[in-house]
Each structure stands twice: as C-alpha cells, then as structure tokens.
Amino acid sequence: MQLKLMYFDFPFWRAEVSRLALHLGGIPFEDVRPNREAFMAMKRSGELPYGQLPVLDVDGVRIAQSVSIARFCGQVSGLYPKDHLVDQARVDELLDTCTQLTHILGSSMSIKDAEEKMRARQKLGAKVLPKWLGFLESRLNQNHSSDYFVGDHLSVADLAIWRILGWLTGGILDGIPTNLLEAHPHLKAHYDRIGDLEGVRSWMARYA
C-alpha cells in the first residue's frame, strides 16, 4: 500500500495526528509538506476535493478531510478500535471534538482590529476554553481503568487531544493563556504522558 499524506510543514492536529499515527504504527508513507506557493497552485488545479489540506492519497485514491484520514491512519496503524462500535464512535466523537474547538477559535481568526480580536481572544481564554477543557477532562475520566481516553491503549484520540491542547497552549495563539492545563490536572497529565511517549518524542523532535 502506498501512502502519500500532504499538509504543511507544522505540527497543526489536522494532519499531526495521522503523520503521528503512521509513524507509530511503522507504516511507511510519503510525508509531503507543501509550502504556501504550491498550495496555492494545488488548489488552482482542482486537485483539492475542497480547496484544502490535508488530504492523503491510497495507492492513488485521494481522500480529504481531517477526521476521515486520521480515522484511516488509526485503523492501518493498529491505533482505532477494532470490532467495539461503541469505542469507535467515542474515538469518532474526540476528533468531531477537536474539529469543534477548532472552530471556536477559528472565530477569532478574522477578526481584523486589533483591539477587538485581543477581547474576542480573552473572552475564549477565560470563559470559552476552560468550559470545552472542562469537557474533555471529564470524557477522560469517564473512563476509569485507563490512561487514555478510550479503552486501556493509545488510539488516534488520544494523539488528537495532545496536538490540539499544545496548540492552545503552546504561546502561539495571542491572547490565550498558557496556563489553561493547570485548572484540569487529569488532562494535563494525560497531555504530559502522551509528550512524554519515546516514539511521539522522536517524531516531534523535528520540529526542535
């Protein structure tokens, strides 16, 4: 099987947690990371099923969308459940999750005037995000008898959540605390234990 995924070249959740799960799974794959020219003649092309990235391609069958290609990497790597529906569909549920959240801070994201985005900003690091973190430490909780958010094994869901919460609270977003973990400790030990996993850690260490 021969696996191209394209998405640019940052550790955004919408493609890191496929890169990620490939890489885990020891799944070889063409890891290709266009700048914003080539982009932009991609999208030109009509080559984009929606004008977007990421999008990853089977043995020349190009599939789009975040949550579908993640879905795919976690089930060829061995990181989606397999035979339990209803653990599928709570993996399913996290990454609808992340693409959510994703959404609520891309509201911020057009706002031009300054001053305006700063408080739209503000409001999301002190009403918004710590209610969604809220959400998600009490979904990991749910489940008593593991360290992951789905059953007793690492599975995309987990990867997803790591990637999202570090782009919250990585310092890149302005106007958003980095500190938003501190209010959640279950999840920010699951986010430090997931950091912490030598095959995450060799991967990340690319973009050092």
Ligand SMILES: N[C@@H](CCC(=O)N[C@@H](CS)C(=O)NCC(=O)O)C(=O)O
The other form holds:
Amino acid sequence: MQLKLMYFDFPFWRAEVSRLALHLGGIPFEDVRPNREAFMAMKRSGELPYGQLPVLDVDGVRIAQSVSIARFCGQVSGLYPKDHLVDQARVDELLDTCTQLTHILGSSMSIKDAEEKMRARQKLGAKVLPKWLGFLESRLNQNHSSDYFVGDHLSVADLAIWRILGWLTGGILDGIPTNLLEAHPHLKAHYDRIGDLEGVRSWMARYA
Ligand SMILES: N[C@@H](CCC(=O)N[C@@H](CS)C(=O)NCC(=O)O)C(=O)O
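Now show the form predicted in complex with the ligand, given that the preceding structure was the form predicted on its own.
What follows is the whole complex; the chain from before opens it.
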C-alpha cells in the first residue's frame, strides 16, 4: 500500500496523530509538508476535497478530514481497537473531542482586537479549558487501565490527546497558561508517559 500524507511542517494533532501512528506502526509513508505557497497552489488547483489539509492518498485515492485519516492510520498501524465496536467508538469519541477543543480555541483565533482576544483567552484559560481537561481526566480514570484512554493498549486516541494537550499548554497560544495540566495529575501523568515513549521521542526530535 502506497501512503502519502500531506500537512504543514508543524506537529499539530490534526496530522501528527496520523504521522506518529504510521511511524510507531513501522508503516512506510511519504511525509509531504507543503509550505504556504505550495499549499495555496494545491488549494487553487481544486485537488483538496475541502480546500484544507491534512489529506492522505492511499494508492492514489485521496482521503480528507483529520479524524477519518487518523482512524485509517490507526487501523493500518495497529493503534485502533480491532473487532471491538465499543472500544472503537470510545477512540472515535476522543478524536471528536480533539476537534471540539480545536473549535473552542479557534473561536479566539479570529478575534482581531488584541484586548478582546486576551479577554477571550483569559476566560478560556481560567474556566473553559480547566473544565475540559477535567472531562478528559475523568474519561481517562474511567478506563480500567489509566495508562491509556481506551482498553489496555496505546491507540490513536492517546496520541491525539497528547498532541492537543501539547498545543494547548505548550506556550504557543498567547494568554493560555502553560500550567493547566497541574490540576489534573492523572492526565499529566498520561501526557508525560506518552511523550516519553521511545518512538514518540525519536519522531518528535525533528522539531527540536
Ligand atoms: N475539518 C478539517 C479541518 C482542517 C483544517 O482546519 N485545516 C487547516 C490547518 S489545521 C487548514 O488547512 N487551514 C488552511 C485553510 O483553511 O486555508 C479536518 O478535520 O481536517
């Protein structure tokens, strides 16, 4: 199977979950990282089904939408529950939660007025995100093995949550505190554990 995954050259969860899954699963893929200019050319050409990235080509067949791509890459990499419909739905739930959190943060991205933006970010950091991190910690604790979000094995859910938490608390979002995980020790332990996996560390070294 020939795989070509296209996304910008930064480790945002939308594509990084799939890149990481393929890497951890030892599945070869063409890792294409267009710059802004190349992306605009792709967009103009009409080759992007929804005018956005990521997209994944599987033997020349194009697939779009981050969560669909993540699910597919999880399946080929052995990082998506096999033959267990409920666990599959639980992984999907967490991937959808990453989309929801992205939209929650995205609401502040388009605010032009700097002060208004900071007010929105302050509210996100003080109220909204702590609530959502609490939801995530509860979901983690509800799994019988709190090493992982679903079942006893690493899945694309763990990778996606790890990456979105890295984005939310990594200091790149002005006005969002970097210590939000401290109030959620189990979620923080999960975050540290995933980031410490050998395959994850070796993959992420490229961004250092
Ligand atoms: N619904 C899409 C959203 C993808 C998306 O928002 N991609 C952004 C990058 S993270 C993008 O391509 N932005 C450039 C643009 O929309 O022109 C998905 O789930 O993949």
